[in-house]
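Starting off, we have a lone chain in the form predicted on its own, written out as C-alpha cells.
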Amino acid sequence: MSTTSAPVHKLYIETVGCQMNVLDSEMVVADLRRRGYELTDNTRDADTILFNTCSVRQHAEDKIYSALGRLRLAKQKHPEKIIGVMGCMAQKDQGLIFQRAPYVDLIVGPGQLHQVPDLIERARAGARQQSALSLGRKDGRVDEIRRSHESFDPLRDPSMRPTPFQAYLRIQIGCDKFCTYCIVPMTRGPEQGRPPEVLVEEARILAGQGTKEITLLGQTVNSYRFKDSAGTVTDMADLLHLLHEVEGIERIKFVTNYPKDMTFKLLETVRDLPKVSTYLHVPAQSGSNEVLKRMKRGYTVEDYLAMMERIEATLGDKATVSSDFIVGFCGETEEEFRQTVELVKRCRFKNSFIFKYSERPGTKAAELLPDDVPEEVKKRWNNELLAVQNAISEEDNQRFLGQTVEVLVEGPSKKADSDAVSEGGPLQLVGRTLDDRIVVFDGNPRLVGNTIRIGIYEVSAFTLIGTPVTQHVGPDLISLDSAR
C-alpha cells in the first residue's frame, strides 16, 4: 500500500523597510511553515514569492517594482508561481500594483497578513488579483477601522530573527501623529496599544524560545497607552515594569520615541530598571521651528531641548540619544538648514539617520506643499549634516578608549572570515552595549549569545574595537575561560 505526501511548497520572501516589517515577515513565515512551506533564498526555486514592502521613501518602492519587473518572464514561463505584495506599499498603492505588474496574484495590507496563506491557496486554485486591505481612515467607524488594522503578533518563528536570542515585540499598532510628510497613519491605521497581559505572555514565550533581548516596537513607542474595561490605564513606564519581571529576558530596548512623551516618569523607570536600555532614539527631524510647523510635528525646537534636559537630569551620561533628520523638506531655506546643523552640534547625538525629503503621494505635504528644494541642494545638505554627525560620534567615542564595556555578543561581523566561522576557530565577532554601541572584537564563536566584558583599544564614528577581558567577570556574565 503506497501513500503520497502533500507537495512541499518553497517560499521566497524579501523584506524592505523598518523593524515592523521584519516582524511582520517573521509572522507570515511562521504561519506558512505550519502549512508545510520551506524557505529558499532563490526566486527560481520558489513556487511562492512574497515582497514585504515599505512606503516611507520612493527608493524602497522603486526597489520592489524593479524586483517585480524581473519576475515578469518567470511568471510567463511558470504561471503556477504565486507572486504577492504585502505591507505598506500594498495598502497605499492597492490597484496601482496590479496595473504596473498585472501578473501579481495578491496584494495584502499590514493588517491582513493573517490572510496570506488562504489567499495563496486561492491563487493556486486559479483566483487572480486578490486584495486584502484595511479600511481607510475615513472609510468607517473608528472601531471598525481599528479592527481592520489588527495583526496576529503571537505567531512567531525564531529562525527569522536577527539572531536566535534577540526578538522584536510589537506593543503598539498605527499612528495618530499625522506628520505632513508621513504615509504611515494611512497604511498602518489608528494608534492603538496592545493589552499589557498579552505582551507579558508573548515576552514569556520569547524567553522560552531562548530570547535574551527584546526590542519593543511602535511608531511612537513611548506614547503607548492601554485602557482596559475597568478603566485602568497602563502607560509605557508601567509596561516596562511588567516586562522587567519576565524571567530569562536580560535586556529591553524600545524604538521609536516621540519627544513630547519622553516624561520624567518614563525616564526614571529607564534609570531604575537594570534590564532596560538607556539608548533612546528620538527623531527631531529638523532644527527649525518653521520647518517643524510645516511638518506638523507637534513640538518646537525648545520642546526638544527641554526633553534633552530631562534626559540629562535623570540619566546623566548613562543615556545615549540618537535622532532622525529630513533635509530638503518643502520650502526649507539655507538658514533653516543651518539651524538643524546647530541642533545636532548642541545635542551631540550618538548617531543620526539622515534622509533627503522624498514626496509621498497620499500625504498632506504632497497635497499642499511644493517639493521645491533642488535635488543637488538636498544632496549637499545631506552630506554636510552627515559629516557633522560623524565627527561628533567619533569625538565622543574617544572617551571609551581604555575603558571596559559589557557586550551582548550577536554573532560574526560582516567582515568575519567565513572559513573561521565554519571551522569554529577565532573570528571577528560583533555585539552591542546596553546603550546600543556597536563593538567588534576577535573571539571564539561559542561566545555568541553571552554577555562579556570587552576592553576598548580603538574607536571610529560607528564602532568600538576591543578585546575580551580574560578574568572571570561575575555571576551575571560568562567567564571567558569556560567559553574557550
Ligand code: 5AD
Contents of the next structure:
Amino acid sequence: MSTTSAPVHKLYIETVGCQMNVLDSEMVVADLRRRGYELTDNTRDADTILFNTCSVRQHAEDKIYSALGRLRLAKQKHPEKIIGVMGCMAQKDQGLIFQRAPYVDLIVGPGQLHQVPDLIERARAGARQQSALSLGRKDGRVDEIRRSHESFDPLRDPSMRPTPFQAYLRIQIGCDKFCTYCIVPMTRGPEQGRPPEVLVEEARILAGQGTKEITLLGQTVNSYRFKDSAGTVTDMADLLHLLHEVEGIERIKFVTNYPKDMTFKLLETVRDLPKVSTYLHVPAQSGSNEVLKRMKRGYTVEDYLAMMERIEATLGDKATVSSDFIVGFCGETEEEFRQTVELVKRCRFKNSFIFKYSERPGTKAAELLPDDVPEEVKKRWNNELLAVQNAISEEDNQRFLGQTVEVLVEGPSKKADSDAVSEGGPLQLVGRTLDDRIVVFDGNPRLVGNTIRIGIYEVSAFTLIGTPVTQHVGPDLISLDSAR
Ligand code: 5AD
Ligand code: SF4
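Since the structure above is the form predicted on its own, I would like to see how the form predicted together with 5'-deoxyadenosine looks, so please show that one next.
So here's everything in the complex, that chain up top.
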C-alpha cells in the first residue's frame, strides 16, 4: 500500500539589516511553513533560497550581491532551485538585480511579502524573473502608494524569533521624515500607524504563544499615530497604555525614536507604566547644527539637548539613552566632527551605533551633495567616536559594581560551552535588564525565559558580569547554588 503526501520543500533564508527585516522573515517563514516548507541552514539542501535584504548602507547590498554570485553555479547545475530576493534592496534596485544575477527567480519588496508563496509556486511552474514591488514615492496618489506598502502581520512563527519569549510587534510602517542620507522612505514607503485594536490583538496572540517581552517597531516609533474613522487619535503614549493591559506581557520595549517626538506625555507614560522599558534609543546622527541641517533631520543640537533634559526631568537615572551617529557626511569638516564628539561626551549615552556615511542612490544627498569626505577620514572619525563612547560606557558601568539588577534570561551566551548544555550543568547565560543592559552569568539553562536577580561583580563597556542571587542577608548578596 502506498501513501502519498505533499512534497516537503526545504527553505534556506538569510536575513540582513534591521529588526523590521527579522520580523518580515518571521512572517514569510510562518506563511511558507503552513504550506509544508521546512527550514534548512544551508543552500545545498534547499530547494528554495531567499535573501531578505537591506539598503541602508552599500556594504549590506554588496554582501547580498556576493552571496547571489556564489549561487550562480548551483543554479546552473540545479535550475529547479528557486532563488528570491526580498526586502529593501529588492524595492530599491528592482530590475538591476535581474541584470546582475539573471538567474534570480523573484524579487519582492517589503510591502509585498504576502505574495512570496504564490510567486515561488509560479517560479516552480516555469515563470522567470517575476517581481512584486510597491509603488515609488511619486508613482501615484498617497493612498494608493500607502496601500501598496501594506504589511501582513498576523502570521507569526515563534521558532523564527530571537527567543521564544521575545517578539517584535510592528506598530508603524514606513517613514515620512526624508532625512537626506536615508533610503528607507523610498523602500518602505509612507509612514502609517497600524490600528491600535489590531496591535492589542496581535500582542494577545503573542502572549498566548508564550511571549513575555514585546519590542514595538517603527522607523520613528514614537511618532506613532492612528486616527480612526470617528476621528479619535491614538498616539504612542495611548498605545503603551493599551498594550500594558495585555496579560502575560511582562516587558514592552520600543525602537527607534525620533528626538522631536519624545514628548513629556510619552516620557511620563514610560515612567508610570512598570512594564515599559526605560531604554530610549534616540539617534542624534550628528552634534553639528550645520550637518543636521544638511541631513534635514528637523532639529538642532539645542533641541536634542532639550529632549535630554526632558528625559532627565521625568525619568532621572532610570532612563538609559543610546544613539546613532553618521560620520563623514557630505561636506563634514573636522570642526563639525569635533562637535559630535562633544555631544557624545555631554550626553554620555549608554552606547552609540556609529556608521560611516554611505551614499545611497535615490536619496536627496546622493542627488545634491557630494560624498566628499575621504574614506580614511571616515574611518578615523568612526574609530575615534567609538573610542570616546566606549570609554564613557565603561566608566558609567562602574556604578553597577556590587549592585543587584533584574534580568530576563535570554539564553546561552555566545561563549557558552555547548558540552555543558548537553550534560545539564551550569553554563554562561545572557540576560537583559529592563533598560537594555546586557548581563552575563553562569546559571542553569532552566533559567532561560525567567526574570531573575543578578549580583554584579565585574563590568566592561558592553557587559555586566554577575551571579544569580535570590535573597539579601544583611549587606551581602547570597548566591544560591540551586539557581546555578
Ligand atoms: N549611511 C550611513 N549610515 C546610515 N544610516 C542611515 N542611512 C545611512 C547612510 N546612508 C544609519 C543612521 C540610522 C541607522 C539605522 O543607520 O544612523 O539611524
Ligand atoms: Fe531614515 Fe530619517 Fe526616517 Fe530614520 S527618520 S528611517 S533616518 S528618513
